[in-house]
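To begin, one chain is listed below as structure tokens, in the form predicted alone.
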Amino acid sequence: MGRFVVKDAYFKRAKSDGFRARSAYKLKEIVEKYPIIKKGDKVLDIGCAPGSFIQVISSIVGERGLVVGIDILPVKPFPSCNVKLITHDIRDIDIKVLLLEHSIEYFDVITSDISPNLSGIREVDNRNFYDLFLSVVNIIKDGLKEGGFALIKAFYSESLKDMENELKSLFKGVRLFKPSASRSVSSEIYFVCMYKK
């Protein structure tokens, strides 16, 4: 009955709040705990459907700032100036040449709450989000400055040292996360990656 109770607030709170999703509450937590992004950013959000991240990351910011979301669905336009949005799939993205679309050299911060649709087969969940964990690491590598932050959404799962293993070889300092906004009886936990090699 708990988690149900739970679920109803941050819904209620986040249409009350005017937040397309309950994932800003997520976004807002982390980066009360860990700064990552600041004002004038360039934030790459990875998987930005239906946008609350965005909305989060826009405020923050501000109008010299520069948020671009890529996500496969179509996402609602919105009306602030420092958001660009693309419709494309992650897994045949080219980092650079959106890099000099956007005439950007690299992106400060990079963040990601992708997750691939779930079949309800262990197995199958695992691999699909690992290799969407891959697309989104070669992004990093590729489109992150040195001495950039990245956040991204993982679950519990066998998978889940390995993706430490391999943040840990591109960033300083890797964090494991579970904002309070996240449902209780989610396995989903977030890498806060500082610092970029």
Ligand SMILES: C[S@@+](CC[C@H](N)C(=O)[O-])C[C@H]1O[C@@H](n2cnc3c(N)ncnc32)[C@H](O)[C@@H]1O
The other form holds:
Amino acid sequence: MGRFVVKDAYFKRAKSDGFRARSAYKLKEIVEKYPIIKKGDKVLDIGCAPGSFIQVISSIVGERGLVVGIDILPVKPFPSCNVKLITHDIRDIDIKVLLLEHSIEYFDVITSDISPNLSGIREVDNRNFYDLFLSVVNIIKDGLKEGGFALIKAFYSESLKDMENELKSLFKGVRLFKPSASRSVSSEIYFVCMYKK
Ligand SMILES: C[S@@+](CC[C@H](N)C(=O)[O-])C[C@H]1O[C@@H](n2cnc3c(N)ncnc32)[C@H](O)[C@@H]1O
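Output the form predicted in complex with the named molecule next; the form predicted alone has already been displayed.
What follows is the whole complex; the chain from before opens it.
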């Protein structure tokens, strides 16, 4: 009972704080512990709808920074001029074209909170998530600057170690972190990836 009261509080807080989703508090907690986003950064947010990560990132990077959000679903526009939104499936995004279109050489930070539509069949959901993870990794390879940071949501599964190894080959430091704003019944966890090689 106590646990539900606490977790529900994030939902209510998001409403009263004007966040589009409770996920905002997960990102806030992560960047407090690992300050991977700074003022002026150019950030790509993958799987961004409805946009609460974008709200947090936009306030950190400020008006000289930029947040580009991509989701397969349309996202309600933001008034802030440092936010650009793209409606697209990340599995067929051409990151080099996207960089050119936004006159960016590379992103400083890439965040991914992407999750597939769940079928309820564990093997299918794990495979679908792993496919999305590989697309995120390809975007990181070509779109993130050397020395850049990434934050990637994952789910506990047999593939978690493979994902960690893949990320360790790309970054000097990789940490696993579960924010307390993430429901304890959820198997989600975040990879905090530091200093792209
Ligand atoms: C948990 S939500 C993200 C919440 C978001 N971080 C926020 O703070 O508002 C996961 C998102 O991944 C998106 N998604 C799933 N598959 C996708 C794909 N192939 N391409 C782009 N976005 C996808 C979903 O549409 C969904 O909006």
